[in-house]
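One chain follows as structure tokens, the form predicted on its own.
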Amino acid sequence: MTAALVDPLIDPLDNSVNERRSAASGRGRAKLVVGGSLVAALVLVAVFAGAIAPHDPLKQDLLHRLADPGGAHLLGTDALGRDVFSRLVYATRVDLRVGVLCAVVPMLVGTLVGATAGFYGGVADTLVTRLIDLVQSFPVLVFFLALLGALGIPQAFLFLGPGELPVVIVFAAVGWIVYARLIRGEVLRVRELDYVQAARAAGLSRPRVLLRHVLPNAVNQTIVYVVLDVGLAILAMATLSFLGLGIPAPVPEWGAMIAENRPYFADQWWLVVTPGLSVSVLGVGLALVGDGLDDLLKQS
């Protein structure tokens, strides 16, 4: 009798409850599909711009500076005479290399040292949080700007361009502690799940525990956070090379090609919007993708 009365009243809030996880996940997918090709096209301007650059984007041609868009310059040329659409291409390049290997290293860094402390716990959690206290205590920008004047502009290193790996190391430096803090918190959760516990009842090593049975279940925001520290990366890797701290002249970036064009916006406005335009593209891209799979990951 009482089940009789009941079910009516939890029937309608169980089908509420999966109309709305359904939604989400309609939303999580809509955002994934616009921000992915938003990122992807761009993922495929970086990988194709020998093909798709018309000019040498280093190449100066002075008798036709700040020439207007069109004909043989789609984009005209900057104060150099340089192509300004084939710098745009080959920015992208420079861009989302950067932009992901600091968010990439960061997140590999405070992973690793936010899971071994979460994880065992003792005199390595309190090593580590202290040294996370150490790095907060500093004030960021000047952190940030002491250890790139420190390290200078080095040439080009493995795959990487004249000055990149400095800002590389830099954002490493500094980053990590968001990482280890999150997947601290999310490993001392995980860690006393009961399958957690039975595997290490059954005598599985405490590293193969880790790997095999913690990470795999403490990583979902760790995977959404390192999406929009893409863009943020990119952000703040344009706002320093704007500043004249970031990739050297003359290498393409967008933030350089901001901060080079300015004085030229009154007349050549392009010059300066177009690759601002690019860093908002690519940031709603990664905003989308990692938005979308927030909502997807928080339905699973």
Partner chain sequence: MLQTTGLGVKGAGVTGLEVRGLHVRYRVPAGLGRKPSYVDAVNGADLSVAAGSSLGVVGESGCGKSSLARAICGIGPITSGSVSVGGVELTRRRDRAAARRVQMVFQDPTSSLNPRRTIGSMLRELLTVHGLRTGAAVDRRAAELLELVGLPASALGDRPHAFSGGQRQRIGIARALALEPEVLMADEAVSALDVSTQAVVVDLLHTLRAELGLSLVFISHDLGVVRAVCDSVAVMYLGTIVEQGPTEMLFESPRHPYTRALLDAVPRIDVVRPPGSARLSGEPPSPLDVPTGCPFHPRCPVAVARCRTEQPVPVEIDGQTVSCHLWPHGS
The other form holds:
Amino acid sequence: MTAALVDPLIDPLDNSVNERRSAASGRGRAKLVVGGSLVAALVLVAVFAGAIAPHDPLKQDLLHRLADPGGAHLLGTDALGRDVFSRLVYATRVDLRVGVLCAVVPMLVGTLVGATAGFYGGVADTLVTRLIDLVQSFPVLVFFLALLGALGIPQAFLFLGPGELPVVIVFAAVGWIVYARLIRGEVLRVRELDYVQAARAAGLSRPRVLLRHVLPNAVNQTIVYVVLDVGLAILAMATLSFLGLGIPAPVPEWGAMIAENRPYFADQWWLVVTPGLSVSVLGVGLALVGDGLDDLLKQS
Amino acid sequence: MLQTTGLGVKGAGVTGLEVRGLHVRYRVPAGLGRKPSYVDAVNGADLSVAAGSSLGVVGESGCGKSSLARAICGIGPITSGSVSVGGVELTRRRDRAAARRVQMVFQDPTSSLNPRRTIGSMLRELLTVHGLRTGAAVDRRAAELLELVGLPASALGDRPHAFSGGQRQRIGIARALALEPEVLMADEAVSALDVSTQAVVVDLLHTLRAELGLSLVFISHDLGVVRAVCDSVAVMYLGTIVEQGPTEMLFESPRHPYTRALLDAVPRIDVVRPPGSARLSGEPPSPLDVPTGCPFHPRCPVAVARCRTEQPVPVEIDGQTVSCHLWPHGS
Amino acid sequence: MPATGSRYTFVWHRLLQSVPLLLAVTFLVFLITKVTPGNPARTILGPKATSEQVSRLSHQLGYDRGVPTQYWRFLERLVHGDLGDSARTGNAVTSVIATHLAPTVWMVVASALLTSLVAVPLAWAAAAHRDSWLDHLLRTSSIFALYLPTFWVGLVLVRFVALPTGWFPVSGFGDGVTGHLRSVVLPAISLSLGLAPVVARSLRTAMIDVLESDYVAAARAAGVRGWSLFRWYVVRNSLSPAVSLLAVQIGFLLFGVVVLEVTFDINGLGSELVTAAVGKDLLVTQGITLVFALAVVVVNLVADLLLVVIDPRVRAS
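Next up, can you give the form predicted together with the partner chain of this protein, since the form predicted on its own came first?
Below is the whole assembly, all chains and molecules, this chain first.
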């Protein structure tokens, strides 16, 4: 570094900054590896659920109700004699799919709105700012609960299972606002940077400047946020399903499994503990990935 | 009007950049119920730079230099007046062909390059969008541009963070040159660099201007650099160009009290400052509240009553243009 | 500038700001009856109602008019304290709210208190000893805590604490003040286990800003050290971020209370809301959601007004 050559006093300070940076990037990488393997493992489980699960998750066997773990049933059976391990495996698929949609759909909408609002300004910009104020003083999750009750639980829709569509709609209807604010703020910052001005001075079209020069430099925080958001969406969905308002029986879903196994919790504690752990493990995996990405993006 | 003799090899004497009566006015939003106020960042600027020659614009920070630069480059507002290149007027909203005629080199070498794009992809985008090259010629031209600014073609695959400040500034110059502009605007293009790198980049701009027959507008607060590079100089104060003329004449015989004060403020080894010579006192007034009459009068050592009420008009004296009541008749 | 005058102006402005917010919040709550597929009057009255009854209610609620009229009617009835009747029981929604309010208030207060009692000292300790094991533990646990399902934590506490020890009731709200108190301990622990680390972590950042500020450096240079530095400079100046942070989390906290009321079979507004939502009892759902929404608005308002008292800078800005 040239500054270090000029002033020997800067040198030690500079080094410590570099050391701290590389330590942060080392920690970031470690988090990515641990979190990434957790998430990757669960994604594989979701994709290959059919091959991994030894039983049909919906198949009832009333002669073997509440069987203890071991033998043909790794985690035993529930009150209807369904294989708990297979239900957990298939639930991974449901929870991941809905969780990803509940984060990605609002992200796409929010990015579109936020980028337009930030780059072009005007009415859209004012509206986004006002909506943010509203969301911040509103019990969003309680509202979700009420909305899901009013919407009712419809049947499967396209590739979505029963009850999944309303959950995605409700999350997207509010979630986009958060993303719009995030992107808007970043676009406002990046828009004024010299390289964007240079691209404009070069006569590049406005959409091109927005898409190729502004947005790629404005999405860092959003990427971190969406990773964390998938976990939070899964948590919220599991909670709503536990209350009976998300994914309906008999679909295997972690929150719903806790609700249906709750009466037998005193004796068969694993029926309740394992689905809850699954939510936490996936959540923590995603949190580590998000946090690690954040560390890496910050130091680059 | 000002005529400069071009030193350029190509196109000397041909009209390059012409700026006539350029005004830039910003609206300053006020609180609820209060009237918005306005800032006249550039107040009727007239400039002309022949092809192949260079003009320096000097002044303190906040005097409107950057607003002038941005207006000329089409990335800042133009309230009234005109900017034309090669005799053709360029408006604020420019199509691709018009935009390409004026290009800019920015002050900050870190923020002026997109950190996510390689140098090659950045140059290729410009060349193809403007249809300047096609096919394999695009890559050849990109390498050629880097060579022009003294960087190896291998740099095409790297992202900006791989380069030093001076190298980034060369890349910034290559980007501007990619569009084969007629006017190159350098807004404090070397002030963020250390002194030895400054000299190299200044040299490069100087050579390229001559070789390519560019009109170079060199905006700086560093009088020494301006003197070394520019054929003519314009001095700005609070949005107004108070004096302009050929570099040597202006440096040797400054006519406007502000120019004189600026030159006196430069530390020099060869001159012993006479005691009591004019020194600039105080800060420049806020651009939000420009004084009436001559904008310089509150700080002017020789101001008279007239300066407070009447704005002086530019007059020409021996090829120098000056706006000051001390020079009421011109030559 | 006269301090009392500007304080008065601030309060007045803040109250004025709440008006459009209240309109927006009530509109969102009003929407709950609009998203139901089919005729909401039919849903409200249930399947046994005659079509005559349905059309009468439709007219009464303004469902045969445009949306703005309906919203206006909703506001009018709201001002008169009329939230309609429960489709399930026929009771007035306002009386449903009144009878179930107390347990929820207990839950909210207990959880908020416990969260603050854990989060504030934790944040102070972590900020005072940066990069210590405690600091790292806080950072890590805030990540894990965020992803703990509160209802699941509640069930685990019941199974592995309440059942074996008998210290706490497994479900219900108990009798008398001691009974209530014992019933809300486990729910409050479940909730603050998730919330406290998150609050503490943001609070820690706010406190570090204070610790690194020029006025703390000046106080240090002037020889103010240890506890008195902490007490008079750091604590005082980090009170306002603490209040704001807790206020921001109120929406999350209320949802946690709803979920935990169901988990612990506490018959408050939360479990009533869930029963109503699952049973499509639209007007009860709407009424209780409104209570929660208004609670958030009021808490944010009170927090802002509290800041005026704590922090003189708020008045100036």
